[in-house]
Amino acid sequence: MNAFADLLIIGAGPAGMAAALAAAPSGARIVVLDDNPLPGGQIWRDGPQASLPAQARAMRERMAACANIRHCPATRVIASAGAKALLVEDPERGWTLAYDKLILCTGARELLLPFPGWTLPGVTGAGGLQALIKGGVPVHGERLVIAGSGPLLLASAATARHNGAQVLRIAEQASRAAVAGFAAQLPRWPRKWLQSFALFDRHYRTASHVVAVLGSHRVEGVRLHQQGKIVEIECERLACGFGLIPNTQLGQALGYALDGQALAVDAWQAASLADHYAAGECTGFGGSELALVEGRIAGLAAVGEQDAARRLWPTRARWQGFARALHHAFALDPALKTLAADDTLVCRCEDVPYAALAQHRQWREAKLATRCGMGACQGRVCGGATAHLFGWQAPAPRPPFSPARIQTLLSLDEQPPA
């Protein structure tokens, strides 16, 4: 196994595997870590009921055929092993790995906000059902309903359906004027428009939200706030999320600069550190096809090509409009901020309500004081709600970044493989 790579790239979904196709022509050594035990990431995700796109099909065997390309595979980062060197493990070990330019392309996941209920059994995120489904959970014949905020919505209904589902209910938090608009501009983006009408489902309805979950022992029901009226659904499943936030913590820890939420780049998908690069849905939302084009921009500007890279623009300016089409249309409602009750837990993993985090001013605050953020998900449910319910900014995570074998974290003191 590689113990340097002149491009280490993080991240193996459509951005990774881009960036690693557009940089293997120069011939440098590259090097694809993912803790996925096959690429695609969470979009093009495997699984035993998994259906992968012709196009990650194709991605995946052209990265298999390049000889300077190797993927890592059910691989983390564990820390820093100091100036360009990164401390790894995979489950047979650990090893120091490191590189001369760097591309993150770590993606992004749900976000999650507490309302009563929500730590039930048979409560899932949206994209979570759908990574549940394809890694062979059985759904058929369940009753779901499906909550929350943007497309990822009616591609989870589609997923569970496929699969034997019976969708009651989608339920949209934005507002009927705001998603008609979004449509109304869908014909700029072709792709999307068809995929607007393969997605379609006569149980979407707009201007709703979960309010809470009925049930003592696991979901029996949910209660909606559906366009002014309160409805209440009997259903076995309930998959909620309020969109996706950027996966950020090790640009962070690394010394990336963050630009809002996302990790700051320039042009050239240029971090704030020399040699060191980001892409994809660490840098803001927009999809797949944004998540390309700026992993073939990262992965041409890391090897040289600058006028290459430079010819992808007006393709990352397009799908960026999209993008900005797409979080406007369905921003959040300042009212999901008010679903927690005192006693609704936020931090799942530590047992801490609300009304105990609603004191404090800071993350570190809260933190020292409830424990919050600090059980196995290490903050990356509660940050992400607290966030939004607070305007916390959680600090830059300290190593060990990933759970880790003694063995791995004593071999920061010993010399890489060869």
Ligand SMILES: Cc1cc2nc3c(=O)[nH]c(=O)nc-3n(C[C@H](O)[C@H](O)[C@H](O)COP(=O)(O)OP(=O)(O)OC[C@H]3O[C@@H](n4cnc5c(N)ncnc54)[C@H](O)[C@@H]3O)c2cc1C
Second form
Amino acid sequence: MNAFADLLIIGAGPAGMAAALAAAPSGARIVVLDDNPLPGGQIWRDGPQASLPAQARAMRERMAACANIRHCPATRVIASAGAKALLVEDPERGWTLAYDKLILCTGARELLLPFPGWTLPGVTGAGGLQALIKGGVPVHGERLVIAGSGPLLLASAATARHNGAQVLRIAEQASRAAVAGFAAQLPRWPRKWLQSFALFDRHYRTASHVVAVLGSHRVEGVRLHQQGKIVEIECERLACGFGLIPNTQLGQALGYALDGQALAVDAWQAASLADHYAAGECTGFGGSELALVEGRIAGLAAVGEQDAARRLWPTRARWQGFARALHHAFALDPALKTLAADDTLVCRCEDVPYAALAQHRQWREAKLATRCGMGACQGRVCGGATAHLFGWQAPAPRPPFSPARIQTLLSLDEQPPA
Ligand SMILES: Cc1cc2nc3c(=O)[nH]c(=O)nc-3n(C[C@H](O)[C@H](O)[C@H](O)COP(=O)(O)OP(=O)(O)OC[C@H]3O[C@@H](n4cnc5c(N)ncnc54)[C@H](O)[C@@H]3O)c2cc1C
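Okay, that was the form predicted alone. Show me the form predicted in complex with the ligand next.
Then the entire complex follows, led off by the chain already shown.
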């Protein structure tokens, strides 16, 4: 099956939904494709234990009411299928989707750093735990430690508490001065300021990070470096994430240029390729408000509504200020690069320990010698970790970008050459 979109949007998080809604009045045929079953992305992830805010519900309803927006849930991009065409797959079939304009809104994922015991059952990312809980995993009565860096730790703690868990400690690696400096700036963004009161937790400690997980078959406790002292806390779960890293893999594979770790865009959210745009956290971490306004600008610019897009620049600048404050306050302490021991697995899919990687100079060399990044996650976890630990830049992925059915891959042969 072949299909065509005037505007294809990949990712139905806040940025993708905002882009689709902003572009819809133009009458363009819009397709929004996302690998999750329901729109909302990370922050508005749905599930049996999730409660969606009114804004998310309203955006979903508006999207469903637009006859020219088609949402393709549970759909993944498998490969490029020539110029301005992608091979995609949903649970039933593979098909080719051609487009005139493309906006990537692929979001961000957590940075997970290796430390002794991080592969034991009961250890997850901080946002990962939140996603599991929203998806229905029971945590009622469990004792939890949440560690790492950034406001996501507090959001994850709030979700866990709301679902009956006992949060014993929230260990933030940033210094007290850095977090206090960030808090002092929050009145510039009143909604965030108010949110911070709701999220406040008396178990929050700055200048604290995980050292090791205790337990042989699953988590029995956590050893923390807490404000200059070593403390041990008995618990059933550790949720640990060190901030977010942009999902740039698809953009890189399509030929988008990078700006540091994120997809490079100009003031219109246009990428380095003609007719290709990017918005939201694949262009850099900054929170849902920034993702929303970037999505709107990209959607408007893609359908030729430059004046309307320009009017949103001041709002974007305001939220870019928030993003800068976040990056500054929660910059990672270089000490976190020394958490892994020689035998700590860095690539958990292929069982590759830290010592086997440390002797290499770059990602490709390490991958060929050790199989690091060649397992089920295809480097999405260890690629972020090795970028942080060793400064390696993973090259653009090669197709298939995710596991696909043979039938889907065979249909590539039927495509005319680019
Ligand atoms: C695990 C996690 C939990 C978070 N929880 C919170 C929170 O509670 N509060 C908060 O303020 N912020 C939270 N954040 C930050 C949050 O991601 C952003 O504020 C906001 O959701 C960014 O919006 P976005 O549209 O840029 O990306 P996202 O919301 O990440 O949406 C991107 C969407 O694109 C899809 N996608 C990506 N690549 C592909 C592909 N190749 N093919 C198909 N679909 C694809 C993803 O599955 C996702 O649905 C969380 C982040 C993460 C990683």
